[in-house]
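Heads up, the chain below is alone and in the form predicted alone; it's given as structure tokens.
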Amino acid sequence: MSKTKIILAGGFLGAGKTTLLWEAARRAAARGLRVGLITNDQAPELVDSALLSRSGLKVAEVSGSCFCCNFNGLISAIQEVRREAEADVIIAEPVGSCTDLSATVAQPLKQLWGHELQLAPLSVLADPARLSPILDGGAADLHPDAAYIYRKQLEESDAILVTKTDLLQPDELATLMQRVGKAYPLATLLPVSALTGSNVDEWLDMTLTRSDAGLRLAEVDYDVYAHGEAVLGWLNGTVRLHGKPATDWNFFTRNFLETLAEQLRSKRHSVGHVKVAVESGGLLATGSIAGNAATPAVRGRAGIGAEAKLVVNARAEATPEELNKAVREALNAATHSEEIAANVAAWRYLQPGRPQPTHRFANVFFRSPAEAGISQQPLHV
């Protein structure tokens, strides 16, 4: 077997990785490539591997930590996807709140399975909305702390993706990609925008034909990592919803995010992301919330009946407790509202613990003099 390249998507939470991964794997599959994804996160049950699935590619989760934390476990998924999808491509999602990729996953998958995968350029996600806020010294509505995480990330990467792209005018993007081209010289820039596929075949060809990755290190400070990522309580849950005959569910879904919304800001928890999916009869409706400014989103059709499934993740600054009492009164308000009985599947909620990474690089990984040249140099598409 051929290597298979890995594509590692990274970006703070709501920076709107799962809709480019879909976009991305679709057009990939269309080129007559053979996709595989690797979904991320600190407990299981996901909204993101709810709805990779559905693009009938394999999809593997690597649940209970990050992949820094848990590089085995990475391994074993890319084996896993390799194996039942003779995969040509993996594009793997790394926990939002992930940092130091590049020392702790991208030198050691270079490294040590160098024989086996190609690496892409280290892509990191940025939402306009958190993205000038932070170039401006700001948190962007995060914790100081959690911000740091943000900008850690922008700092290692070999490729800085600015997504929602659609909701800027031409003029407000250019000027924010000339201050991400001041602010991180090295890296390559793209605008991109997966609601209108601006510039994801760019980014496909980029991530194809470049093994340019990992180029540079972070210096990471352990201590404010771990309490950036602390300072968020994770809520995954799966319910299972009877209802009447009649019951829209997509209604439900924009009425539950929309009290769900409100009771975050009125207890003033400064949201990180929330996804949730509804299910019924085979259709599928999603809906997100990325930070406290923003109007919840829905997108899909989950239809008209009697039951459907939700699957829902939080995340937030709040504590584990705080963030389930609001995720559980936004439930209880949207349910009463319409006569719907909710019985709970699965659900966790938690603090995320302190990064534990299984390998951690001091010095960069290259395979040839020439390429350790490439690493000081802006790079382009």
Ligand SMILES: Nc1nc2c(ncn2[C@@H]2O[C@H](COP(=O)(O)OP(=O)(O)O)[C@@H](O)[C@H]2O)c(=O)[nH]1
The other form holds:
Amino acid sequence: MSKTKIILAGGFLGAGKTTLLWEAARRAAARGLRVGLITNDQAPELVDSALLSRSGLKVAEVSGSCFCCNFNGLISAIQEVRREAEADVIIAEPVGSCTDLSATVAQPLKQLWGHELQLAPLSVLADPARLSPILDGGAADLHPDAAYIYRKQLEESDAILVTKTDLLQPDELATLMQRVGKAYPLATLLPVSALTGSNVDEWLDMTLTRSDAGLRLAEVDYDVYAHGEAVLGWLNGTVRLHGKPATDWNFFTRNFLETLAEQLRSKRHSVGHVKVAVESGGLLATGSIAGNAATPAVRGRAGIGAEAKLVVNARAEATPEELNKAVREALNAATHSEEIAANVAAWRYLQPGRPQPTHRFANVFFRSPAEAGISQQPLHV
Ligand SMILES: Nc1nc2c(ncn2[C@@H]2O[C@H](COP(=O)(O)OP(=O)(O)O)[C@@H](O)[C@H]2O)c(=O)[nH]1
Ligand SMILES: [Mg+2]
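For comparison with the form predicted alone, please write out the form predicted together with the ligand.
First the chain shown before, then all remaining chains and molecules of the complex.
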């Protein structure tokens, strides 16, 4: 069996990872490659999996802990996708609040699984709305320790993808790319828009052809890292909804998302990322709020009918109990106004625990002296 290419697409909550996975997988499949996807989260019931499973591709999930703390879970997911999809390429999305991926995932993959897997350069996605203030030394809409995680993600990356470029003017983008290049001179830089497809093929070309992966380690203070994760309450839930025969689930999706945004705003719980998926009659609408400054965005259509399934994933600066209260109140408000009955099928809220990586390499594992040589040079697409 030839080696399988593993592409890690990291980056903070709401950066655009899942949207890029969808678009890149579609394009890789169009090139005749057999593609598989792996999602990751602190708890089961994932909007990302609900969305990506509509791609028709094999999607495996590592939930309950992140790739670094459940390295063997990642390996099992990789083997599952290889077995079931005979995958040439697997694109994996780590939890958005994770960092130190080079030391805890890339190096062990290279050293322990280099005989079967070929790792692509570690790509980290950055949303301009948070990237710009963070490059200025601020924390954007994040707690400073969460912003610390954001910086460490960029620091350890082999490639930085500035995302959502369709939202920027060309001169704004040019200035931002210059600032990123100055702050992270060794990383390959790429402006992308998964929405318009801009530079998605270039990213695929880069990740499919290069294997200089995990060339840097970041120095990570695990107390700050742990606190940066812990400041975000985490809630995942699945709810069965029963409404009138002609309930408009698109309206419900937007109404619930906006009501929840208002709840979090009025209670001053800073939004990390809120995602919903509403499925009805085989159709799916997804919605997202990728930060305080972001307007709720709804994609797809969920149709009209009596029954629907809601999956909600909320990450916000609140205790798990406060977050639970806010989401429950928004759900009550959005269902009562439409006379919709809600039956909770699964509901978990938690505070992410201290990261306990399965492996943590203190040094970069170089497969050859030549590779050691290139780790100190900037590499362009
Ligand atoms: N305008 C624009 N929005 C995007 C793009 N990529 C993602 N988004 C939106 O950003 C939000 C977060 O995207 P998602 O892929 O879930 O981010 P993740 O948390 O990193 O997986 C969603 O509302 C997406 O629709 C893009 O290229 N352009
Ligand atoms: Mg995602």
